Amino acid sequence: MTMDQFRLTPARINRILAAAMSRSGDFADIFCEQSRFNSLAMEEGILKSAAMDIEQGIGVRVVKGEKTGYAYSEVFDEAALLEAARSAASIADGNARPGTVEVKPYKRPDYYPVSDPAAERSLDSKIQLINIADAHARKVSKKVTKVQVTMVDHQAVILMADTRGRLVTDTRPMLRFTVTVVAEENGERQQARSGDGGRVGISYLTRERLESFAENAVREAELLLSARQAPAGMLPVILGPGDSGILLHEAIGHPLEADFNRKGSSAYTGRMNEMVADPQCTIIDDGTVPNERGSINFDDELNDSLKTVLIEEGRLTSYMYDEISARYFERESSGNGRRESYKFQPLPRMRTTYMLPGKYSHDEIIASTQRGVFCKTFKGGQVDISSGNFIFVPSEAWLVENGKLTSPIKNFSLIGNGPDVLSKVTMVADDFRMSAGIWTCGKGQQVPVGVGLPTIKISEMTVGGQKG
């Protein structure tokens, strides 16, 4: 990968940045991207859709205090790029002045080396993989009446430079594979899905892995066919390892993004160094986990991708900072400035957010619960950032009675408050696991993220099930 594909040289980059700083901004940066998206979907054994999208453009940003000027161009002609730079510069209120910038390559580590990106593989080879999962899902159970298999891959080539003199390049691969099944029995239908992905190559999709996706989706759909209605009320809730981390992401992660705290709209505003969780809870946002979906070699503001401790043994120690928020709080950026593409400005966003393991075993936590619910996987949820209130919908869950998992349950939600839930964590297990690489976070922009969690027990939470 070279600067040639963007028709940029260091001298041209220097001229663009100098134009961006012509009105005395605090700093400026450029973000160049060439992206290729591929998606395939098979349904009922028929390839229903195959799509490819290629995008290319450059964004120029100028920051002056808390004001930001941003412009982008999909034309790499120097005149167009200089015009974009001057448009972004108009946010600054200084007089026009000449400026000079000299950028130099800035080396970064590589947390996702991939030698066989899916974006470069043939359509036929991808269809073969989809066929394996589709056929196996139908083979596993006669109750399966519908199978849908999707495969999405993305590869972005990035070039960034800024007025600190840094120039970096990166290739960001991404792969996601999902099997969704519908199982039917006695007139009842239930749907479930399973999959995985991350910043991995196509060799990650082994036959064994593809068949396990199919088996897991079928198993969960069949389980829901036999599930009973969930109870309702205030009950102990046990969150299983891995997938349950999505609750951590939504209910605790978003309120710890620095822009919400800078604006005073987060439940954690002004609480730095306070105890905000049970001492068993240490929560981290990490951009350096090898091949994880949320990992980045550097953020979209040319800052190092760090492992940031947000809550340490219950005490709030850091927000997730982008460059603007870091300057406001007089902190260093935590490497959380992320954007969906060259069309967007960076915002403080999560990368891979997880809780460290504790001292208990999974079985000890189950055995300690007389009556409650155990949630293994989730469909998703939502949170009110200002209050921390959330609602989540589990997909696979079990009733816990007398220290044992007794019956699968369905049709319920978990309702609570993020800070309140963290204070009610009573047990943290030693079985930490990352979730499957399937999650995408929306905050006006879509970015890939990772989550992880050990089994944890919450003393009580509102279970929105069926009374009686």
Contents of the next structure:
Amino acid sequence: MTMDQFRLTPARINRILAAAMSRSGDFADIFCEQSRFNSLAMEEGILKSAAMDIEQGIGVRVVKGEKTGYAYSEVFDEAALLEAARSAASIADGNARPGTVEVKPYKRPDYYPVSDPAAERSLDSKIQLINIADAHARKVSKKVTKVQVTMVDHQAVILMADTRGRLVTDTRPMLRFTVTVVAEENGERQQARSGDGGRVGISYLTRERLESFAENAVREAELLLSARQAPAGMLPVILGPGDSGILLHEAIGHPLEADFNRKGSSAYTGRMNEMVADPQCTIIDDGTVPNERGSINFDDELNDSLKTVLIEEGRLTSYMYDEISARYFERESSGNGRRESYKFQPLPRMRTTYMLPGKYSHDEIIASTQRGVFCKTFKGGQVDISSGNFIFVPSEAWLVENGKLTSPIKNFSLIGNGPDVLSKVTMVADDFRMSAGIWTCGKGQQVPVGVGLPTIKISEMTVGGQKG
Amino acid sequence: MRADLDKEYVKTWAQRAVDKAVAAGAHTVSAKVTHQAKFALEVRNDEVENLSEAQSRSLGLTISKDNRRATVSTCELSDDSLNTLVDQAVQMCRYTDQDPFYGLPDKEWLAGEQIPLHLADETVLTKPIDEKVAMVRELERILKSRAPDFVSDGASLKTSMLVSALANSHGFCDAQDGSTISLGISAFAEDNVSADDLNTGRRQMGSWFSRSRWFDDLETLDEIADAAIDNVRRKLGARKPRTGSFPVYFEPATARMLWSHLLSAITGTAVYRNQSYLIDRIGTEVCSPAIHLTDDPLLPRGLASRFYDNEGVACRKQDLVRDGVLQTYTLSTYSARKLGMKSTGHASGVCNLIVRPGELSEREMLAKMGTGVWVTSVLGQGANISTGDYSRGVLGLWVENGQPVYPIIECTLNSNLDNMFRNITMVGNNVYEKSSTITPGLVIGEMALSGN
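Switch from the form predicted on its own to the form predicted in complex with the partner chain and print that structure.
So here's everything in the complex, that chain up top.
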């Protein structure tokens, strides 16, 4: 059935792959995608916009060693696809007799069975959910002056085939719901956001969840209204469970993507099997967590989605590999080859990156801290993979004084060096939590990812406030 | 390859979309059709490591009925797909709420007569691939010959030719074309740190990309290679600086980032949503009196030049900030009506932002600054447009007695955008032209530096 959508037959796929291999590439694959995006936005109490976008195309990739040729077509006739295949083939310089490739369906598990994808639901039913969140945000606090609610769903139908003879199809659902509020008091104004999502159906958006998004956003905006300027300098930093997993994404995740290590540009290049973090740290990148935003049934080059241990008790055990870097390092791919859409070539990308829980309790960690900061939610982060210099930006955070959270603080970033900071993880708690499904990772192209963390304590890192 | 990459083709589809939607009962329609040819090439260690080519199309349609609006888009340009799309949009309008502020721009705001802006370099489509490869290879060779201890992370060339048409049910229908070219290189070097430092394995990466609409306007291969090498050298041996308050010099490449925050805060959308620190500030000082900002949409060959915004409203040259005083918000039709104003032709944002240069050279500014921070790059999302709060990671150089003495890393600068712009104490004459934000370097009197 999926084949018809792309006007493909096994014979036609074989001809395209044969054309792709006509210049002696090592391997070739085709990536077919039909995507539908729906979004609804409520603002100032009215449903202002409804939008729908349809994207479809077929990408053909040819790989020879570390070299890649890529072309795509949004037209599905065979002539256009053969032209794309020949264009991609030109990366290789040999002349092969077009061989025969026989593709056969390849079995795979399903990490996101969804019986009620939002993409197939009526606008009415979605608008009801938006109304619940909007009304609740207004009801919770008189300080709220603006509310924006957005609901975005995406359904991608994927078909891939390669010269190893694999043929796979998949339907990838995605849902994301966000509440943004502005609260004002005494001429001061603060904005906050909360939401969740993942590869889930619409029933995930229960009234309880929708109201909690509204409450969390309002509570955070109110807290920020009473927040003080954050301190500056080196201080102990406690990261709360869930959202703080963004630390792993930036401090260790990106530098362990195998393309950087193949090229030798990462701070972790050549350090396999070395201790790169405190022994309390076991860090995993996992594409198999049920219904997670970062989960994939297989990656975008037909490799199995795996649970990959990156750091085991402080020791570096694996990079995140795509097929090109796996071949370069002479090992199996870890299933991290991902792409935003047919318009892009796959690259090593994270899926859901998290740290296993430790032995301390959250309260013990707070109580152990004389003066420091506690960060609960985050806006984002960035890393320079060569120096390991990374930054992440909290939204809700507190000052810790004499073992207690004393006052909310605002306007700061946390900055440090990956290997340095992970060596300074002195306590790991038993309260592991996955972050809400809201994260998107940008590396020239956008892919959905997840993060998770238990509460951890970093003995010191630079807190970028303004009070010395 | 480019049979249909022409203005008439996209105009025809845009007009067809408007006609069909009107026939289906839409009260207002705005349609945009694009056709783009993209090419990318990357060379590493003298080998062509990546080569990609594609053409993509898009058709987007916003319609309204009784002030209820819906937006739909597709990459498939066919009558069948257009019919389905129009039906969908009409259906969706039943569900959205009436929004009295929504509508097409007033007819008299729409763009009229045009002068040639020379935005499309045809050689983007015709230059033989061998010549492109030779150019990128040569760039890498120059870098390696000048910095033999550096490792190339790849030299690349990306080009795009975009033809786009806009039509609406007020009778507007026009098409523009434009090319963009990016040529650059990244390289890195080992950066050994002291034995007791935990930052083992540290390397430093630097890059430089030249962007223009015409091949002729790119910086030379020598200039690009030298700038990339300089960007690596300016990071080698970096240290974490001490915490304190210091004056800060932003070179043109990082001054650009500051202006982008100011531009975000003056958009009509941020203002009517209460998400800007510059609400109710027209006619007041938002920068030091030395600052003069002009939006010039009509610069020939300008990277962000255009005649009209994505609603068809004429773009015109206008001052945004004069002697430090905010002159206008940047308004689309919708945000203008929300604020009781007229569109300023900014539905697609500011075009080419021109910052009036001062008298001082970079060296003179640093000499007057004495001791402080020289910012060469900025990291993170720590600029809050709602409040003006600013805390971002920086890389740069520590300056003493007007001289850069060592690179700095793992530190943040903290202040508030409102204070920062009003506390610009020096504006240089060292303008970087090859950008859509054409700015000199500048010095901010004092910011909180957090490091050790």
